[in-house]
Amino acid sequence: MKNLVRIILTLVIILTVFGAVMVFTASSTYSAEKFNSIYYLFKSHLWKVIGALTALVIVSMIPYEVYKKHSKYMLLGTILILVLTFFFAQKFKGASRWIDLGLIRFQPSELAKLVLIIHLAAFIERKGELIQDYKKGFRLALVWIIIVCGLIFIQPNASTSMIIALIAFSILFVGGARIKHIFFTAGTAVVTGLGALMLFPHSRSRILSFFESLNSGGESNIQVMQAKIGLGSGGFFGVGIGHSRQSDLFLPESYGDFIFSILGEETGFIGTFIVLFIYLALFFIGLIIAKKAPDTFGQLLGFGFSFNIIINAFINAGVVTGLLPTTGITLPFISFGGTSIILFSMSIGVLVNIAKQTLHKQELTLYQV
């Protein structure tokens, strides 16, 4: 366990540091050009990263079995929170979204993906066989999924939306549900997701260019056009650190969203693919922890958290890459950003204390044997 710790720790501090890099790279031309400094935004985000990195040492210290104790208050507290966002967000591009704390725009989706995890482990593991059970466990959990999916959903945003949904219906299936349950109910969230996406401009328009783009063999947008041209530019090796063309402008808001395209350009299939696999062996390392953690639990909420990083990750290269619609999801601990990277170290944390307390229940069994 200690080497495993060890290991997740460090792959996650290469990407941080390797993401600061790159959101520097991406970044400079942009911030030179509207704050008058290539370092505003890098600086903003190094913040950003010490902040996550301490939160990270800070989770790891506390037992993980606290917040199964208190996992149904924090879940309604994060249901208020999606409440107050619609009346104090700030409106984005059409969405309320973000609460501006000052030093940093909250997203709240982001913290109820967790808390949602969190939630459905501790409830699993309380309803135990129940949960094959549709009226007595599986549709109970079925209701917290759906309040907390619809409130993301209408802000809008629908990507976070969907994912937390595939998250939540993979605990389920991981902690015993039956599998008609879950794919009738995946199947007519799914077909009552598409039908209410329609409904907003700006997602429709999205969902309407990608299909279009696939029957025509063009680019849904601009972003994707100039993404996988960034890619194509970085070759086998990539043009080099700091040698990007389309962070110059060329490819809107690259050190976001877009940064695996930047990545792809200066560091090239070479650097796409190690950073792609160091994703993998983070989620098969969580999977080992959970699978040896003491409790179920322990066992569901390693599971989620490494889910969880692992489907942002490849979601995100998927977007860039054009193979799918673009969202708003970020590539963990290498966007630009606040809430995504101190929550993904946050999950990092609690996979580091489980480790640590499945450790010292085996030395205990060890002793008193």
Given for the second form:
Amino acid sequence: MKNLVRIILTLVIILTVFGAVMVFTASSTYSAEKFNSIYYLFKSHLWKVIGALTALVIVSMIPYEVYKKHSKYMLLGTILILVLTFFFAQKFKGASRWIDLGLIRFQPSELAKLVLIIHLAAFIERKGELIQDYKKGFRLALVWIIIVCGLIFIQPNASTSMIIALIAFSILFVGGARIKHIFFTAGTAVVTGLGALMLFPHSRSRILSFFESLNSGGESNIQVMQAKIGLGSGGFFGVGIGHSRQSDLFLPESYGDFIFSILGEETGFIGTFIVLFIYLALFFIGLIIAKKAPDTFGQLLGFGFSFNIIINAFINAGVVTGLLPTTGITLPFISFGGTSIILFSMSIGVLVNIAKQTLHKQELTLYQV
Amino acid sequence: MNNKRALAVLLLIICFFVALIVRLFNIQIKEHANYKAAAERQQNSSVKLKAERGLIKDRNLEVLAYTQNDVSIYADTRMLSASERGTIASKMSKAFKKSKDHYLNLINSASGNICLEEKVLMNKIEELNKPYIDGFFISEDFTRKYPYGSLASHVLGFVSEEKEGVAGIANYYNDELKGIDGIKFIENDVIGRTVSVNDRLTQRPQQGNTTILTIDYNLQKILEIELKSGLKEYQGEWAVGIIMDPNDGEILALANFPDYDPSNYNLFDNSSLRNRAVTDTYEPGSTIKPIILSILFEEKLANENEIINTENGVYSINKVKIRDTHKFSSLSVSGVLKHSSNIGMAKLSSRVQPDVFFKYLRNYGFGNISAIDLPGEAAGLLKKPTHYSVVSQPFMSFGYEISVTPIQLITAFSALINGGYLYKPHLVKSITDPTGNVIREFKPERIRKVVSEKTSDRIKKLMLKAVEEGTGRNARLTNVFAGGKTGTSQKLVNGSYSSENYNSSFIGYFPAEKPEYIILVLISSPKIGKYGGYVAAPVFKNIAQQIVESDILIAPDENKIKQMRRPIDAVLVDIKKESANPSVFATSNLSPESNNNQKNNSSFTPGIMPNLINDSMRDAVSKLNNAGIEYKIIGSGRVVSQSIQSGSKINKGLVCLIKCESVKNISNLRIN
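Now that you have shown the form predicted alone, what about the form predicted in complex with its partner chain?
Entire complex below, previous chain first.
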């Protein structure tokens, strides 16, 4: 258990430090261009890294059972924030996704994701076997999922809402819900979701262009094309850290959602492989921690948070490599982006706490024996 | 937690992982080359670096043409927003001191690329402090500079917008001068701004080679000043002047008027751009007579003292009348040349077999290009003996039915006076690389021997007489002996010889015994005077006089000249007083200045134009006042030219133009 904690912390620190370097090389041209200093975005990122690591340490010391007690109220609060966001947040690229808290610009959907995971984990533990019953268990969970996803969907942020739904159904799946229920509701959700997606012009065009690109073999948009040029020109060993040419404004937002492309350009196939493998390793360790957790809440919490990290990472990589249509999803611990790195660090903090609690309880059992 | 289901999720995630890795493998390794090529396509660009054109220098390494690396500033209006236009306009107005609206209107008036400032100095760009704006750019725009303006324009030629030499040396030696363009490989960012330069692939442009001419800046200047004032004075249509070294074919100066400014060549018409010295042919008239005579001497068909019946000025061959300006009943062969008798020449020429006659003229270079290093040379016309009519050979003997270019004539004449060797005329001494190492050297090229040294000497003696005593008296120099021959030919206008349009020429050389310089002066259609001896000879004299003064290698011969001339002049004065033989000076306008030419500066006769050349302005003015002549002064310093030739009669109401130059300017001419 102790080793697992050490490994998970090491991996997270590796990703964070490597990420900071990547943010620097990917953002320097843009910073120089926009803010007259190549360090501008890098500095802002460094502050967030420090905040994230601090948050990780603090959260790892809070016993995870605390979340179970207050999960319902936390979720209600989050839903309130989402409603407020919808009405009051600044419009950004046709969507009101951000809340400006003065100090930090904050994306409530990211928080909602974590809080929903916590609440679903708590809900499933409380219902026990009842989760297999549609009317008494599954339907109630579904209500929460629909409220949260629906509010995020109408921001509009369809992709995040779909990812949250995916994570929520995965937790229900692992938590013991009936596969029949899951497939029916998920099927309905996908059909209604896709139908609703066609209502928003920006998501409609993205989806249509993605399917068009599958047919024609062309590129769905310039960003993905430039991302692939970056990855492709990296080759096996990459062009070397700091030698990216695509970050010279060829690839828009090269330091944010598309940082994986710059990573691939500078460190090559070796770099992308190792980074993806680290995510896989994080998930695997997360699963072990979850499996060994003493209670169902801890298990599902550990699974949900681990799954959240890897699904973000892989969907991001899928988008950058052109496997999936473009969504606004960050690469955990690496992308430049305010709330993302802090919330992911906090979920690692929770995982560490679960591991610590498990260890503590094992020791207690040993004493009792 | 359901472990089996968690395992299923893990398996799905591993599938996703494998899918991603396969995808990455495809992109990063399998298609690496394609993506790399695509990356390079957008990240790199190449720019042609125009090579700097080589210098043109005169024989003393005075720079006559160089290249200034100016830049032009452009705006691409398609890429500019309204605020960017404002920024550009205000930056430009600050740097170039023009109003902001000027630039704003300029930008707004265009629909694509527009040049805001053309060919500005490189250091202006620093002043501009150019902001990075897409569509606001600077491009190198070399300017060819000619420090002396139109000086030697027909020799230098000019360079087109595309930086190719179009005329003159610029064209003939274009490959040497233009250099080798370089190429610069640039890594650029998305806007096209340079991120870095790839030094490995970049090839620097190589500056063109330096061409060192045989032209002498000082002689060129003298030639141009005198030729221009001569053309103006006699109101000719155009003029050609060439100074050459008869002993090796080097052209020392070559000028045409009207001329042009090579930096603004497009403002001039074809007539100004034409280098008539090589492209235009004319019938040389009497200037060919010494050459014809050399054939007779070489073939031993005549000697100097033989008496020829010159028929009192009119003679018919097959009903075609030949006339002499100066009518004599008979003349010695030497007198035929001295008084330029056409009849005498016609009779003498009939002694030569047509094919021999043709062979010599061919050997002198007529009918063939001289192969001078200038483009567009004309070959002239030399009839073949089979095409001769009865009058062809007689007419050719005094310079009709044969057409030559000025360069051909001076080249042939050089052979005539240098001992018989025909040299290829050339304008370039050597070509060096930009650092001064000689790459090519052009040695004098002797083409063939045309006549013997003895013949050459005999002809020279006759030509000395032609200047000292004959039609070329206006060419007499005060400090050395010169030889030469006048020429006056009627121009062919619409197929018949015009009685109003003449080509007046003089070709002369000095020092007479061992010529160092040969000068050809040709003035076409002068309105004042028509005879070469009246129009062109004084121009020759003015040029030659200055050269003698500036060339320390020519020993002045003044005492000898005085000794020789005194008795002759006395005789001439006597002749004039008695009007003993009026036919000697049949043309009245030739006689008056003949004896006034050598007039002492301090004495003058009222009504006769005094010589003012080299006088101080004050002296000149007092002389003019004493003589009662109205005058106008241009410039200040010493008198360098006067519009009324000294010794001419002054008609009332005539205004004399006096051109003065400060002593400094004059002494500049004598540096060499």
